[in-house]
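In the form predicted on its own, a lone chain appears below as structure tokens.
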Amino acid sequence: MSVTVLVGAQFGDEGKGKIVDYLSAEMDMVVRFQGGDNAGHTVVNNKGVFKLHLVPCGIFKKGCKVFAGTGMVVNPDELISELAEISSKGVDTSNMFVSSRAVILMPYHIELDNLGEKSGASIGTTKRGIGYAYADRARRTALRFEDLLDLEHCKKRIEKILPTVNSELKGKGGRSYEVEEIFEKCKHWAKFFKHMVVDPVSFLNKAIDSGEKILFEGQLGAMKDIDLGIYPYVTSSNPVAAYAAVSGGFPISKITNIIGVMKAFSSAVGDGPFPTEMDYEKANGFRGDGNNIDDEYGARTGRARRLGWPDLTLVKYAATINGFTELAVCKIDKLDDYEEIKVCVGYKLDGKEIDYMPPAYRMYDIEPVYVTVKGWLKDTSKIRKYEDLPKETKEYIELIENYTGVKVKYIGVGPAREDIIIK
């Protein structure tokens, strides 16, 4: 039995496309466990370039199959859109499955996020739909892919939820929605998704209790958890491990993995607190000019991300709220040009030191506490063997190692998946 998870350390967008792309190599299966199209994963193989926003990472490996499972909302025009743009490149994408539980992404969920973020009350969503998707399945209004499997059944269901939609996008000034627009669309939906919805406890069970190597990919980071990140600035969803089990509907303890993935420097997308933030001028180093596959511009908004000095801290507490067993650290190339780097080791507020994540509210008001450790002045994008890395990045690797207590086992020196050392 072999199950592992892969999540994000940070505040998303810390290269864990790249390197669930290298660990599908070995994988029979490859799940998206949560979240929706609001952010992407991007992967660089001989196909092409691909920004990946419900796909598993998977797909590109022959024979594997890939999962959008229960805990995700899924926009199924643009599920059918991306298995597209991934077909038309030569890749075989019969090997898609669909959770029957998964929640569909209504249109009407992406009028209401837009006009949500026009009311004043922004937290800075990609306006995507995926907030209004996830408070329908808590209110039990959202319509699941197991509907489309009975039309008739369906209808009913949409002849019920529209009224309070429609109320609700009037409130907000939007339009209405007539049921049989919703139906048609159904009846495409599944038309389309009929061969791939699956029930996900037998599906997963199985595969796990007859030995498959499974991989559960999550989306965003640590600190965009609805309930252990910087809320009201996060996610809608729970992109920490043990969700993957909580959502697969299997047991914690055949949880074999748990990969933390990481940026050697920090990131962050949206509206929020940010520490180690630095001035955007200042960052521009770390940024780059948008023309290559790796600058710091978000896969899904194309946004500029807001940049800063490594966060260790905040690392430290991704480890404790997840159990990781490895870390995985993106973009060391990037730090290739500093001759020192500032890495945060620990938080004061209102002058004390602190050893708790404080309220977003009161993150604002968190004075780093760095230590400053010597660049390496040296290329380590061609590099493939660790000892082979520049002793100033082999003590910066040890730094994280030792302060997170957790083992470095991949470090990313570029975008493609042969640009990786294993350690």
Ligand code: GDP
Second form
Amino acid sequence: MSVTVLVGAQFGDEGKGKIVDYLSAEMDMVVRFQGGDNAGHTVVNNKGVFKLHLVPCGIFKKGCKVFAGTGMVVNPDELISELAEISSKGVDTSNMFVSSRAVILMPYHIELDNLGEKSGASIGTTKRGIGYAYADRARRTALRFEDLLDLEHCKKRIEKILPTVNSELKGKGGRSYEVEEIFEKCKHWAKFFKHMVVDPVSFLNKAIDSGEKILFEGQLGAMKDIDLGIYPYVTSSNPVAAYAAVSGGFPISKITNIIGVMKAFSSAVGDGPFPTEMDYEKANGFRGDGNNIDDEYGARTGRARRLGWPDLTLVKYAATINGFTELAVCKIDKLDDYEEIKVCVGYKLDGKEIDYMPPAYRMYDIEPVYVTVKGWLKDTSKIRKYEDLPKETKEYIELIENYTGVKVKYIGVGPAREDIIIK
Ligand code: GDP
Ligand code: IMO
Ligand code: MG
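Alternate state requested, the form predicted in complex with the named molecule (shown: the form predicted on its own):
So here's everything in the complex, that chain up top.
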């Protein structure tokens, strides 16, 4: 049995796409288990440069199945155009499957998200309709891909659901939708997806039990988990590892390893507390000017990311709630030019060190406890062997391991697939 779950250990955008693309060489299937097209996972490989939003990053490995799982909210139009774009670059997309239980993200979810973000309750979402699709799931007014398999039933479901949707839209000053308009879309999606929709529980359990190597790819990171993150500045799903089993419909005991992906410093997009955040200008060294694929601008929205010093207290919290068996540290090369690196190894609140993650409204008052480590002032981007890394880089990696209690297995030294060191 080989079930690997790979998740973000910070606020998202840690480099998950790059690591999944690398690891997919040895996988039979890669599954996205939550989220929607709010994700932007960057992959740079021999096929080109890609920013994937819904398609799992295993798509580039010949013969590897890719699966949009139950815990996802999928905008079918986005998935159709993403597959077309990938396929236009010569990548085989015939191995894509979609869970019959995945939620269909509708045009009205996007409209509601945009209206919500204009209101006083905005939290800086990606405006892709994610929260509203999950809200429909929770109040049992969502359509799922299984509903596309019987169009008569599908129409009845739309007739039942739409009045609730329209009254919410009206309350927020939005337009209303006709049954026919949504039904036409469903007919189109049914044609496109019919052959890709499978029952997730039998599909995944059979694959796991027959010994296939499967990787579950998380979106976002621990701090944006709806239950365990910086609520309310979170997404509407659970990007933590245990949710892969809920989403996949298999027992947690079948998970064999859990990889946490962290960035060598910290970044976040959207509102909310960020204990080690730097002033915008001071972080320009991390950010870049936006002309390079690895500059710190959102792969989904293009927003300049908020940036800060590495926060190991936060990564340790992520390790606690996820149970990482190994870590991947991306963007080590982006610390090459720093004489000193400030590393957060504790939080103080009201003058006292704390050993828990406080509520988001109190996190603004956190005083990070820093240790300063010596930088290496050497180019690490061409290094491929751990022993060839500068002494100070190794010391930083060891600090991460000692503080979080998790071994570092992968070290990213550039955006491309081959820019990696296996420790
Ligand atoms: P994801 O959402 O976790 O997949 O991460 P994103 O793709 O949104 O953001 C990660 C960014 O870092 C992208 O621009 C990647 O190209 C880049 N990246 C990933 N790993 C490395 C690395 O080791 N070094 C450098 N320089 N860039 C990296
Ligand atoms: P990947 O998968 C970074 C953030 C938004 C906002 C919050 C809720 O590339 O790591 P949502 O649209 O989900 O309702 O927004 O989550 N957010 C992301 N930040 N990377 C992402 O994806 C994100 N997806 C959502 O900025 O704070
Ligand atoms: Mg991203």
